[in-house]
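Presented below, as C-alpha cells, is a lone chain in the form predicted alone.
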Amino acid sequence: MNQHPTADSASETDGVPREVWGSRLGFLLAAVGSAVGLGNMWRFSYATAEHGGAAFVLFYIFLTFLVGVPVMIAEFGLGRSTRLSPIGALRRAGGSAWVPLGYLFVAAGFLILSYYAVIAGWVTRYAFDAVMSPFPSDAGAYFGEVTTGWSPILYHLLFMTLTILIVAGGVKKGIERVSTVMMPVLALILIGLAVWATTLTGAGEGYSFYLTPSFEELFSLETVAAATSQAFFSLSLGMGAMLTFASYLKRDTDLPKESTIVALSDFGVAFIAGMVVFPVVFALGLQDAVGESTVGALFISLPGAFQAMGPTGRAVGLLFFGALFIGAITSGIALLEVVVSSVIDEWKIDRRKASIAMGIVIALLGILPASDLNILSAMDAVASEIFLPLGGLFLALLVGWGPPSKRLEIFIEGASPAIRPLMSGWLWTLRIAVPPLLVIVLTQTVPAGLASIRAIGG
C-alpha cells in the first residue's frame, strides 16, 4: 500500500496507517472544490433558464439547506466515524446488507467521471484555443468541431491524465495542494467577471430574469425535482465523495459547521456564475439559446457572445473557461478519489497503482460519450437523476433510522455545544423530510433517465 507512516498518515484503520488532511482549510477547500464544478457554472445556468429564473434559484437555496446539508452531514459523519471509503463504511455502519449502497456510490463516481471528463475536455480546448486565437464567428460550427472526431477523445484523455496524476500524489500532497491553490483563483476570477458584467448594456434585463421569480414555476413539481437534483449534483452528494473526504478527518471536526460552509460556498459560486452568465446572455439577446437546456447550449451561446465583444470578449472568455476548468479538475479529482480510495481499502492496492488502473478504465469508458453526445446525455441522466438521489435516499434511511448509538456517533459527534440543539432538527429533517422529497425527485427523473437510455438504441 501507499499509505506509509508519514506526517500525513497519522491515523489508522484496522491497524493500517491512513492519510489525513494537512489542515482544516485544506479539507474545506478540497470539499468545496468537489462541490464546485461544471454543475455550478454549466448545469446551473441552463437549469435556471429552463425553470423560470429566480423561482429555480429560490428552490435551489431552500433545498440545498433542507436536503443538501443534512445529507452532507450524514456523509461526512459516516466517513469520519468509520475512517473508510464508501463500501467499507457502509459495511461497518449498516452490515453486509448495506454494502450494495457503497457499490452504488462507487459506480456513480465511476460513471459520472467518465462523461464529466469529456465535458471538461471541451472546456480545456476552449481555454487553449482562446489563448491562441479569437473565438470563431460561427460558434455552432466550432462546437461541432470540438465535440466530434478525435478532438474530444484526445482532450478527454488529457484531462483524465492530469486527474490521475493529482490523485496519485495522495490526499495532502496531491488533492489538498491543488485545491488550496485553485479554489482561491477560481473565486477571484468569478468575482472579477461578475463586476465586469455590471458594465454591459442590457445587463439589467439579465439580472431581472435571474432575480425575479416566476410564481407559476414556484408550485411546479418539476421545478422542485430539478432543484433537488441540481443540489445533489452540485454538492457531490449521493456519490460518496464527501464520505471519502471525511474519512481522512480527525474525530473532533465540527461537521455541521463544515457542511454549512461547503454548502454556502457552493451556492455562492453558482450564484456568482449566474451573475456573469445572464448579463452576457441578455446583453446579446441569446436567452433562447441558453433556455434550450442542451448539453452544448452554453458552449455555443457564450462563445458567440465573447466573439461579438472583440478583444475584450476574448479575454473574458479565456477567464470564464479557465474558471470552468478549475471547477472541473477539482471535482474530477474528488470523483476519482472515491473509486481509488475504495480500491485501496477493499483490495489493499498501492495508491499510485490504483489511481493509474482505475483512471485508465474510466478514461476508456469515457471514449463512448466522447464519440456520441446521445450517450453522454444518457449517462448524465442515469447518474445525476437516478444514481445520486437514490444514493441520498438510502443514506438518509440508514443514518436517520439506524441504531440510536450509531446515529449519534455518525451525526452528532464533534459538533460544538452551541450547535448541538440544532442537530436534532437536522436529524429529523433527514428522517422525515429528505426521503419523501427524494422519492418525488425519482418519480420525476427516473422516466426521463430510462427514456434517455432507450433513445440510444432507437
Contents of the next structure:
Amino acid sequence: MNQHPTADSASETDGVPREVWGSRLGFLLAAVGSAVGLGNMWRFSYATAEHGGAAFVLFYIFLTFLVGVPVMIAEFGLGRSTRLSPIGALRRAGGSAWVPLGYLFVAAGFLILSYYAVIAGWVTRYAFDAVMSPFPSDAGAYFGEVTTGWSPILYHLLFMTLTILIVAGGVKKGIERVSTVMMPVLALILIGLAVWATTLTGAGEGYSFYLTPSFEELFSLETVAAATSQAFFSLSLGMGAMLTFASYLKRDTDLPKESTIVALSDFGVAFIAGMVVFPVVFALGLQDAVGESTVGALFISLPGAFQAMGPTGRAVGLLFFGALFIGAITSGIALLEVVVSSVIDEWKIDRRKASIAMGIVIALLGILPASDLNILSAMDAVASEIFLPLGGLFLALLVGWGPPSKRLEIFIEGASPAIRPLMSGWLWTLRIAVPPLLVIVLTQTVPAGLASIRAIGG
Ligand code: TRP
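Form predicted together with tryptophan, following the form predicted alone:
First the chain shown before, then all remaining chains and molecules of the complex.
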C-alpha cells in the first residue's frame, strides 16, 4: 500500500477495481445510517429505563466519545489504509493470525442481521398497520399477533428482500443513494416528534427521569457493561462495519473528524428519540413496562400510548415507526455489506450474486428468531454483547499496539493539524483504557450470554 496519499485512482486493490463513495457527504450519511437504527430508538430507550435514566445517559455520552470514537477511528483507519473488507484488511494489517477475527466479524454480521431484520419486520408491520387502521386497544395482544405465527416471518423476509436489493445496487448507487435520501427524513421526523412531545400534559415526569441525573445509584459493573455494549452496538463498532465503509474511501479523508460527526449524530438521534419516548410513556403512566424486557416492552408501551391518544396518536405512531423503519433499513444494508464485501473480496464473486446468496442465507437463519423470542434474545446477547466487545478488544490491541508506523498511518493520515493533540489522547485511550474496559464488559456479558442460550429451551 504505497500509493500516493491523495491518489484517488488508488481504487484498485490487487488488480480488482474497488468502488468508491460518490462524495464525502455520501460516505458520512451512509456511516451515520449504519450507526443510527433500532439501537438508538428502541435499545437505547430500554437500556436507559432499565439502568436508572439520566445518570446512565451521561455515562453513555462519556463512553461514546472516549471509547467509541477512538475505536471508530481505528476501524476507519484500517479500512481506508488497506482498502479491503474485514478479512483481507486484518490479514494485511496483522498477518494471517488475525484472519479468524475477520471471520468473527462476518459471523457477527450474519447473526445480528438475521435477528435485526426480524425486529425491523415487526416495525414494518406496525408502520403498515398504522396506515390502514388505528392502533388496536389491546397493545399486548397486538404485539403477540405481530410476533407470532407467519406474520414475523413474512415481514422479516420482506425486510431482507429490500435490504438485498439495495446492497446488490452497489456502494454508490445502492447504499449511498438510499442513505442520502433517508437520513435527513429520519432527522426531520424525530425532531418534529420531540417538539410535539413537549405539548403533552404529564410529560414533565418523563423529562425529569430522562434528564435529571441522580447519583445515588452507584454504577455497578453490570451498568458499565450495559452502557459499553450499548455504545458499541449503537455505533456499529466491533464487527468491521465502519472498516468496510472506510475501505471505499479516498485516502484524504479526515477520519477523526468524520468519526466525531458520526458519534455526535448517533448520540443525537438516540437522545432525541428519548425526548419522544419518555414524555409519551410517562404522560400515559406506562413507565413501569419500558425497562422490563429487552424485546417487548417498548413495542407494547408505545403503541398502547399511541392508541390512547386517538387520531393524533395514530399519526404520531405512523411517523415514529416510519422513522424506526428508516433507521433499520440503513443499518440492515450496512450489516449485509460487511458480509457481502468479504465474500466479494475473498472469493471474487460479483456483487449481485454475493448479495443475493448471502442475503438468502441470512433470511433463512432469521426464521429461527422470527419464530421464537427466546432465540432472538439469545442471539442478541451473544452477538451484540459478546462478539462486538470481543471484536473491539482485538481491534484496539491490533491498532493500539501494532507496528508504530501503521498506527501513525491509520491515525494521522488526512487529519487536520488542529485535531492532532486530541488524537494522541484518543490513541492512548485506545491503548490503555479500551482493552481493560472491554475485558470487564466481557466478564459480565459472557455469563449472561450463556444463560440466555440455556434459557432457549425453557
Ligand atoms: N448500529 C445499529 C443500530 O443502532 C446496529 C448495528 C450493530 C449495526 N452493528 C452494526 C448496523 C453493524 C450496521 C452494521 O441499530
